[in-house]
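What follows is a single chain, given as structure tokens, in the form predicted on its own.
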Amino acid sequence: MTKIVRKLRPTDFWRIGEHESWFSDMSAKGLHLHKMGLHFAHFKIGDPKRMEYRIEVTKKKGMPYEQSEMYEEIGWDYVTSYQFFHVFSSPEENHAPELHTDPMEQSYTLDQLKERLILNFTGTLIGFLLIIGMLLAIWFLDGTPVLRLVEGHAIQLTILSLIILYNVFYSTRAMISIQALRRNLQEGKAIDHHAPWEKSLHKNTAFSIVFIAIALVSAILPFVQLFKHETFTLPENDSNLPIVRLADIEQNSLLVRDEYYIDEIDWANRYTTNWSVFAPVQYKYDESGMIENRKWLDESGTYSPSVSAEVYHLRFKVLAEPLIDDLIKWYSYGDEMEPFVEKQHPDFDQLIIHEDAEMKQLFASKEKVVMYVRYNGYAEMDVLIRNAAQKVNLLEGE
């Protein structure tokens, strides 16, 4: 069985001459090509000889029978196509003559496939400009980009438009190379089929392994994601989980549960976890109780207070300020809050709160942490702070 070796190709497609030349280096090392793939050439391991090689442009991917027929009868025999390039190849003691004498006559062969590219680039760019449309409206619509960053969602997406940026640029460029291609040949330079390719090798070889590797964690990231998101029925009993507890904030023998089940899932009081490149812990809870000997002071029902919280655990501390900015923003509810009020407290580098009737919310900050609060019910402010500063603490000190 004959053995295949596959090598990474050393240049764009375009590049005719550099392939040609590869080609006839690779055969002298006993490497002869037996088929193109998009990345990768194919050759088989067989004795060391000199061969010439010749690319041929046709207007369609199939070579005609009787164009490789006519090849065929001055001493070129077919090897491979990719797309529209169709390999041939020769013994170089043979000296078979050039399939094309008249430069000018080849560049007829390379209008076609002007044509293609430019409508390859039209779709290309069309496609980037509707992939940064959506990735402007997710980071930037409703003016919170760096909570966007920091949950994670839109990571994959703007990886996605890096790649389908390259192919824009690779279809540009492709574009502007056969142009200049069909020029020289029109001007009278022929192909230089001994062309140097060494130097385009070792180019091609570094951005592969980059574009392998952002595709790969492309690929990656929403796999882990979703297998760090999970939904948890809050235990009844305080845990190390570092979230403000109603009970702990109420200090009410008489508080209980109001619940409600899904799925075996009480989402009533439940806490979620997730996980993001920039915040590798993130955790998103509500808890809701009542007290049935107490009614709210308006005489709307049953006093049922509630606390809601997110607390993430930054890869970068400075980080921390601009997400407690977004998060007020997203938080605000409106023009008709009264204003959010920075405090001084020594257990937080940044703390800010609001009051509005029952409903009181606290942005604190130490280090990496950064937690939001908002809580509804009577308790005093400075409970909900207290309580906040000693599950900040926790976090902060994992």
The other form holds:
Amino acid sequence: MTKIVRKLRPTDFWRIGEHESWFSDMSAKGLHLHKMGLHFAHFKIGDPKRMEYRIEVTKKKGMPYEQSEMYEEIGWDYVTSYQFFHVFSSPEENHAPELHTDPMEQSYTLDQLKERLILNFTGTLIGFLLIIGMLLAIWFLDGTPVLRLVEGHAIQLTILSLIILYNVFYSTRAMISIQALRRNLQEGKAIDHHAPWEKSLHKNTAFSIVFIAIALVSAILPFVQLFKHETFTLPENDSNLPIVRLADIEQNSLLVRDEYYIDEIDWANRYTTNWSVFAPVQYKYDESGMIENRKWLDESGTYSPSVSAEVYHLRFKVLAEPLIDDLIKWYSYGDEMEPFVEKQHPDFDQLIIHEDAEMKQLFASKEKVVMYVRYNGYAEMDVLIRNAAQKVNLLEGE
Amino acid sequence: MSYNGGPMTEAMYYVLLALMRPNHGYQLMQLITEVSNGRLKMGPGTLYGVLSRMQKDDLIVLSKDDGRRKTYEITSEGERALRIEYERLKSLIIDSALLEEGEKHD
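Can you return the structure of this protein in the form predicted in complex with its partner chain rather than the form predicted on its own?
Every chain and every other molecule in the complex is listed next, the one we just looked at coming first.
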């Protein structure tokens, strides 16, 4: 069985002369072109032989039978095709006549390819503009870009847009290069069948590695996030969770849970874990309770306090302050009667509170930990702050 | 690029000339070499390109296609274009008489 060797193509697909030259040089080493993939060329191992290669561009994907037969009649054997490119070879010693004797006429063979590359470029550009529009909306429409960054859901789309940006760049170069080649042919400059390809190799290899690394990261990230994203029913007593508990705030032995089960999870008393590059530890949770013998002061029914919160353990401390700003923006409606008040507190780097009747909000940070708590009930803000401080310390100490 | 009546490429001209008698691809190549007294050796890539382009422009037609060999022949439109080009080339020669005079002076 003939052994096949795969090699990364050293240069961009539109550099016809460099490809012909590369195939020749490989044949001289005993590697004879067999098949061409998108990124890799497949060579059959054989005896070293001096071969000439020519690449023909056609209007449609296939090579017309008549054309390849004409080539074979004068000594050019068909090797393989990829997209609109067709490779022929002939032993150097045979001195087979050139396929193209008129550069002007050869330039016409590139007309369709040129049109196709322009179309391709336009399509890629439109795709890129759409994704940029989408990204701008995701990042900036709510005016909370740091919150989006920390949540990490838009990271993959952003990386994807980088890949598309690279495609825009690549298709621009393809389009310009084919036009330049056409112009050269029209000016009578024939293709150099022995154009040096080595200098393109290193550039192309380096680019491929970077590209594959980026693509890999962008493919893995959502799986990590999916894996780390889980929702659980909040345990009755678990002080290891860095979250402010309703029982600690209410301090009332008659407090019972106000449950709301869907699919075996109590969504009124749950916590969700999450992960992102910029905040590897994240919790979101809700807790709801009831005290049977107590009523809301406005007689609207049984007293049912609740607490919702978010905790972020950030990768970088510098994100803490802008994240708090974004959380305030995200959780305020712009029509608050009461102001958001910044307080000094020994247990926090930053503490901002907001009280509106029984609704109390707290935004706090310490080192890399940021916490947002919203409590609905009659306990004092001080109780909330004390509990938050204790939990922030718990996580920050980790 | 379709033919717009302007100056032809050498390849076009010789293919039209050779197709004054119906012929097929491989033979055409040899015929062109013959007609041009060995001056022009046309590659099959160039020939194929010229054939398919001129067929699209109705300068030549496929007169026979037995699956293996395609025989082409010139159309009246093709012949007209060829003759116009011939007249143009003749004027080129007449205008170049200047060069012959120049040589005499030397």
